[in-house]
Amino acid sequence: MAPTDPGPGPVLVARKWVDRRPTVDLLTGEVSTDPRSSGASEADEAALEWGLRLAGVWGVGVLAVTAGPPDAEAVLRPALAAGAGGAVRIDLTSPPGHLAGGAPSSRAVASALALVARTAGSRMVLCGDLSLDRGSGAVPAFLAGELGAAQGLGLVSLAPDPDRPGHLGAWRRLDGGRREELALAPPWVCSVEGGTARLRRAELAGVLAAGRAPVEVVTAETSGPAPPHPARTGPGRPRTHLLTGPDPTADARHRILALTGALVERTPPLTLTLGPGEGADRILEALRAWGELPGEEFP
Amino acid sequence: MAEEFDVVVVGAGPAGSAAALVLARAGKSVCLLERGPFPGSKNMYGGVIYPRILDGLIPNWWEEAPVQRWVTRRATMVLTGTQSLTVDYRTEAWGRPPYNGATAYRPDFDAWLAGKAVEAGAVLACETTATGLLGAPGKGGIRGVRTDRPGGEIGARLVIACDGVNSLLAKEAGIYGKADPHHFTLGAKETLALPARVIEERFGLAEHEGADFEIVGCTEGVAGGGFLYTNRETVSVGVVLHLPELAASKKRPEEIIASMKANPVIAPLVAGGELVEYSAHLIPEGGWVMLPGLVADGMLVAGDAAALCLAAGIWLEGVNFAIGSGMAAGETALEALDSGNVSAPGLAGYRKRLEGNFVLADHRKLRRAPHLMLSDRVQHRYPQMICNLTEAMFTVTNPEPKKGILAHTRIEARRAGVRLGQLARDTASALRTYG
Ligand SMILES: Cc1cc2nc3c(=O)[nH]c(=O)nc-3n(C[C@H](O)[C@H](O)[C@H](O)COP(=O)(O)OP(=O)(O)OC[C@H]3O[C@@H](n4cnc5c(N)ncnc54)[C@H](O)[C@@H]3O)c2cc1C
């Protein structure tokens, strides 16, 4: 007997949120943030509106899914009232010795939903093409890296076959005004552009469910690569360094001139024109000598 | 019908998140609804909020409530152009639980007033406008609403319109009659930011402590009046303006405050400020006077939405008695739901709960202020009249002896074009306003 097609499964839309306006405490670099002044991009809203296109063509569902603290539900509950059937944030942790507080890198948010949708069953995964904080973009080409899915990304439209679930054209742009048209079957991971598609306006009986829905919450760990930046999320304090008081003695203008360092000899500014790698080491070499790194805490 | 609820409130501002919470925390099926992105998100004021009538709903409220500082220091001015006469009063009792008075931004203490119905179990319902009712007065009664969203109809056994100043719920429910723009103000408001180190030091205050002044004689011949409010990084500067000159004096509210901030006693405390926010909404000034049924069958009217707001001059509340009445409407609703008489004669006990609250006990004692703060003379003459008389008093014009304060009146009052028996009568007026 042929195995039976298991089928495209829902449509998973992966909404980034961000927060526009996050506060930062100058004194312990907590960062606090406020679900009305956060959301989803244009194109994440669009994203949506697609997602819900196509799961009512194929009699789909769909699976809204955010990464995220619990705050990060604000761009959940628009979604379920919009029409998702459900919805998923991934509560994304870090792994001991991790930074804590930085963002996750895009590989670990793309390896996370991954899992979400291999669990759903999802082979049809979309996105923005670009989120509020105008992140690097990557997440779709990871993910659909992850789970091994053809990639059609910044789209500008997408036309489903009502016949064969999962398949559909879809349109990107091209130099010069002209389009490049894909045909993609599952799997597959598409962005698509802010503007495309208006999300559309949720039913009321929708808004008022999506305010009592659950939100399934799943633990990751950000197991990739430590992101680049920020190297270290606390305020920025310079080493202390022990000086030697002025010598009480001598008259107020010298001990100013003491404090201060005016009038004194100094190295001066210098510029060199090395590679990346030597530049490195030269950078090392004048902090060393400097006392910066007296415990020599960067390899 | 996308539901039905025992209640919709509509509006989440300080009256609906009161009578939500009520309803809901006595177990009622509620569903409150608001036209912006979150509660507060389209709510303006100018600044600050009495908020003791929440003792007996949030026990140490003081403690939670998103503030911005305690007011300590109520100041009211008496400007012209280059004169001004302030009465200043700063207690630190006020400083200290209960506290009296407090700056805070609408959209966090709305947000969080709201927030509380939600704990309780109401539905909140963001970004959905009710656009009419379902139903009407008199035959069968209000049902519940429609709203502007797709299959957008709520069905309630009562509605409670908290929908502020202007109510279209209100009006087509028949509640009021032809509006009268003599009964409203315009309010716009500019909010400064400035170094809350700044703030305190131009105000004289301690870190938590915060300054609330009311001004008269600043809004360009217009009737009204002016405010300056500190929070803990801007200040709210603004003018509360009689609608019907307003529109005849051509002015617009931005110049009115731009004069007000030039204002040689007010400049040097906005110097340097960033405008962060410009705002404008309207108050239902004329208080008693203006005063709507406040029932319908199957629907009751809380807040602005009945004109509740109290304007009386030295006191610009409208928070708290949105509070109070939204209170009161949710109790009324929750004795007419049980008692199954949800109809206008079944909620006659709102006024009562209102008259025998602050409510409409100060609205009647205060009914006359809104006419006196508003007529031509309080406006126009007495600003100018008591400068010069407090200067006169004061300037010493040796070797001239001193006048009597009795004869530096009749000078001044002469020259203000005020006759000694109009300023007697305006004189008696206040002291039965106030009094
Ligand atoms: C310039 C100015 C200065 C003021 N200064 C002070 C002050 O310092 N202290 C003080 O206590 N009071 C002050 N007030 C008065 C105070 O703001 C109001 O009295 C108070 O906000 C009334 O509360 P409310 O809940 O009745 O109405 P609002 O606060 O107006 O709330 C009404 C809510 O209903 C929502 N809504 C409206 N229509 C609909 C609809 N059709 N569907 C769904 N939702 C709807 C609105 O978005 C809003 O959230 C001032 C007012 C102004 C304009």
Second form
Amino acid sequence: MAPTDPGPGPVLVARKWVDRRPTVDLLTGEVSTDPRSSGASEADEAALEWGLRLAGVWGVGVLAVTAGPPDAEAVLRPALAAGAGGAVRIDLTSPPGHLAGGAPSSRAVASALALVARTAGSRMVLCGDLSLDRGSGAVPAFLAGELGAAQGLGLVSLAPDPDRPGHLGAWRRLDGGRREELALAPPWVCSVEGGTARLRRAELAGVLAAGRAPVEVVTAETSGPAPPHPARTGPGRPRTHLLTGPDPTADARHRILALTGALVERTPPLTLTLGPGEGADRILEALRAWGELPGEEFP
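Structure of the form predicted on its own, given the form predicted together with the partner chain:
Just the single chain follows, nothing else.
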């Protein structure tokens, strides 16, 4: 007898409790936060709105999750008011022997979120593309690795397939005004930009109910706080290559030609169809020819 498809499960929306108006020391780079100005970022609000939209199309639930202290429940209750069916707060604790203080690493947060996703049977996870404190956008990528899921990061639009729950098209912004189109099937982890959707306004009844709704609390152990980023107070690093200007004694035409590179011999463009290994070798060969890599082989 063939195993039955468990389905995609609820849409898990990860939300981060951050200070939306932090104070930064201009000399040391130290960030000071205030719980009174803390909440969810625009990217996390957009992720929640997309989660509610996808859940409405597919007829599944929405589970809002955050990792942080009890004050972090401030980002869960608005999600319940907007239509989320459940909320989970992960209380991250450090093992004995670690010093107190400091935020957990992105990998530790992703590991804790993955545990909640597996417990809830969720194969669809939505996040904001980056947070307001670190801004690395690393948690969605780490989370996709923890779940063994496909990842669509930095998305600008989503298009759910109404006939196949969990399947959707997605578009990501690329350089040069281009877009990349993705076709995703569960399990997947997606992160969206903050300007892609505006969170719906919750009804008064939902707001009142969310204030009384229980928030499930789970405990996850981390490997200790993330290493602090060293503050750089010295001068900036110079360019890796010395760029010389055109000959000041030349006329204007030759100076313009030198600035635009029209007089420089260039390698003509090539279109190659290669396998992964051959393609990597060809890229390294070109980088060595341009002087970007040493001539010896890597160990």
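Positions refer to the first chain, counted from 1. Basically, rigid core = biggest C-alpha set you can superpose within 1.5 Å across the two forms. Predicted model only: the values in this text are computed from it and were never measured.
Once the cores line up, the CA of residue 257 ends up 2 angstroms or more apart between the two forms.
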